[in-house]
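Here you get one chain, nothing else, as structure tokens; it is the form predicted on its own.
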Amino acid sequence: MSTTSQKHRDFVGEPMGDKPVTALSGIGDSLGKKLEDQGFDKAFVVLGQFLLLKKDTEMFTEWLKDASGANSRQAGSCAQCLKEWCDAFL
């Protein structure tokens, strides 16, 4: 993957805590609202889905595109962000 955004680096660089879903790289206000409407209101809830999919970034990307209408770039950015967070903290 090319360079990462500041949002990505900020998320991966510290514990998740109670961050909102919009703290995830690739998830802005519009996608965040769609996810919140489905019960994915916090970053850790989206992480739970990532873990349920056994950290499979391809499956997670497809799920996120279906669940929120994210495009491939947005979904890939979020998947990469969660993968790197897991590598650092799990």
Contents of the next structure:
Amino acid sequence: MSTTSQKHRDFVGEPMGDKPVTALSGIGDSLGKKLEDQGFDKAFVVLGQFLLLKKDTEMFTEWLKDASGANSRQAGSCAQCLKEWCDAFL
Amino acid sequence: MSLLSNKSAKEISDLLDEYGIKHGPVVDSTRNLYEKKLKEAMAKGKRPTSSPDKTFYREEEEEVTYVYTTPSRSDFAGERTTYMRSRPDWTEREQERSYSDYSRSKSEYSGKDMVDEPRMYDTPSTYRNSYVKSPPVKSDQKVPKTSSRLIPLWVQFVFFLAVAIFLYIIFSNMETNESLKGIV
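Alright, leaving the form predicted on its own aside, put up the form predicted in complex with its partner chain.
In what comes next, the whole complex appears, and the chain from above leads the way.
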């Protein structure tokens, strides 16, 4: 029934703490490296960017695609992951 | 047009508001994204402050052009009636207004010659000509989503199924003393 991945469920199920950026759903090693190069080395920094964009998933998706070269699926997955995390913990 | 990158954060924020783009604070990490959004919005040619007055102006323009392009006044007598018949879905308000214009002009010109009548009938006919244009526009606005059906398709299906099941229940519950030779 659920179309979310295990990674998604793992992230959304608990506070992110100091998890690396690769813990985000949709962010693998290569995308994670590109983000780290720009200073987004932890998941909470990406969360910060998500919050700056007022938790707008479309805006965040576009930003992530520009910043890391993610495709629509990966960026959308990451945005949804962060949105659900915020709904649960923010 | 000055470059977006030369504008202050406040100016970018104001521009985003003008184009109706919802946004957060314009800081270092978000600025590039917002500039890109503004460029897209400008390229699409969205008018920054779109207001409902624009549609009003459009109707006025159409009214003016129709006055100039009316062919001949003597044709109006026949055209008017056909317009009235072919537009049954006009709102009552429009029809009442056109009727009132009609009656007003008729009562005014009861004493005048026939020569004056066609000329003065321009005002109700211009109203009507503009109404000819506006129903397509209004119908687009009034019926944006649904197709040309009065009753939605799914309602028709549900109704058909309900009738079919109802008839089946009646048929299956019928008990007859005679044998059902003819049916089986």
